[in-house]
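Quick heads-up: it's one chain on its own, the form predicted on its own, in structure tokens.
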Amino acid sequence: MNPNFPKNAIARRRFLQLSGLSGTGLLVSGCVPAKFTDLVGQKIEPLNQSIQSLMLSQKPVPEFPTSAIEPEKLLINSFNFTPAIDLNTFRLIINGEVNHPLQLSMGEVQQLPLTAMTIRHVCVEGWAAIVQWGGVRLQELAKLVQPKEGVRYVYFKSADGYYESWDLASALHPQTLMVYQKNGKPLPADNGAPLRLAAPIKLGYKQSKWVTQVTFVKDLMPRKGYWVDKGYEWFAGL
């Protein structure tokens, strides 16, 4: 989350068990630029070799019914500051090590295959939350862009100055999500719209708010993230 103010860490969690992903995949409708419908529906160049089997290897975190959704647990935890975004002229943007960096509207970004997934939100401060995201998986996303062989690392923009890096494959994981649905609903302002990262396997200062820009790289840079800065640790994994 965008940020969690961090007071007390807590112990790493372990990972559950692992089982089938409930989320499910469907295009939402929408008038797009044919550029972007041409990409998404052309053979481009495979993803490199190392990336591929990484996205392969990688296995879901169990998920909740949505009965079990906790709406009035979610905390919305900021600087007390929520950044004004003109839909109109919001773009995400998908650049740094890749073949085929891109510029999308939220328009562009709704056209991909929609996952939603029930998962709990950990937050460092010791509260949780189990919560419904939907949005697209950051897998395809970097299937478009296509990042070069060496990529590890994977850096988040916000709209608000926040930035956080992860390593590749916790962004490649099938339950990280660039989020743009909260419980069913569009998500609201307060807790990121209109995108933000959601994922069962990371604490939540690491799950960004207002992204806008997303860069993977090969190796980290001097700034790792907004509260790693501060000391926090940098892979803030469950």
Ligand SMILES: Nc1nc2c(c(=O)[nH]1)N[C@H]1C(S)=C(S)[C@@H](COP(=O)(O)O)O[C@H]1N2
The other form holds:
Amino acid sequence: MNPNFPKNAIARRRFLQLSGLSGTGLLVSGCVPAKFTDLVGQKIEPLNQSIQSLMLSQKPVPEFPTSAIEPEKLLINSFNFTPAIDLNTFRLIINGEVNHPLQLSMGEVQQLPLTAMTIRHVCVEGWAAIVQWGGVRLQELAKLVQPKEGVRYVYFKSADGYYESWDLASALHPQTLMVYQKNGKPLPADNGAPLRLAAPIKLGYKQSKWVTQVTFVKDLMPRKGYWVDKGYEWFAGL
Ligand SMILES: Nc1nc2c(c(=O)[nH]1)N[C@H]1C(S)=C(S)[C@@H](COP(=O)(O)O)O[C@H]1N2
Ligand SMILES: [Mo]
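I've shown you the form predicted on its own. Could you give me the structure of the form predicted together with the named molecule?
Okay, now the whole complex, with that chain kicking things off.
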């Protein structure tokens, strides 16, 4: 390799190679190529200014000690069935108005920094539970795909037919996570495995389970969310 080649340019080239992969082949042996590690370890290019300032302006919500966790209180609340998801073929698709669309296996998602938070989950139906969630910040995923200037919303598509949309500021909040752990253990299927949204800033129905696709968009579409389209409030802030 040309030693004079700037490091960032190499990382960027690797990044583009990675984003061009269909998803198969990258992790077939279960061993992770160094390229991916290089990629996630560094900042590829500066984020656009509006996203940068959004990320810096967000204040975290106070969290609970783990001793406050209420394991029995988190009720399963699914409008439909619990989808069967094959981890061998599962890919989280991140696309839309982004510079580098990506498809990530769970092995790759789990190489990104793990954030845990103990927060209160609040369902609009009148119950709440303190729960610890562990996963990757949505802003880490945003840093990888690089949303374009003008992106204002994020759509989440789920394997059970559920869908949701969030404002970009809430999506990039430091406690908005794509989680794969609940109370320190792998996320159970009924709670949204392999990946679900979790955040202390919005009501339970905004926190999509079984997320398969994250799409950055400039405008909201007529369909905004499964419950929202039935009359529930879109922002649903806590
Ligand atoms: N895909 C999907 N996500 C969903 C739902 C659903 O039916 N499907 N229900 C929502 C509601 S109303 C709540 S309160 C929480 C419940 O999460 P839990 O079942 O893990 O307690 O998931 C939210 N996310
Ligand atoms: Mo809910």
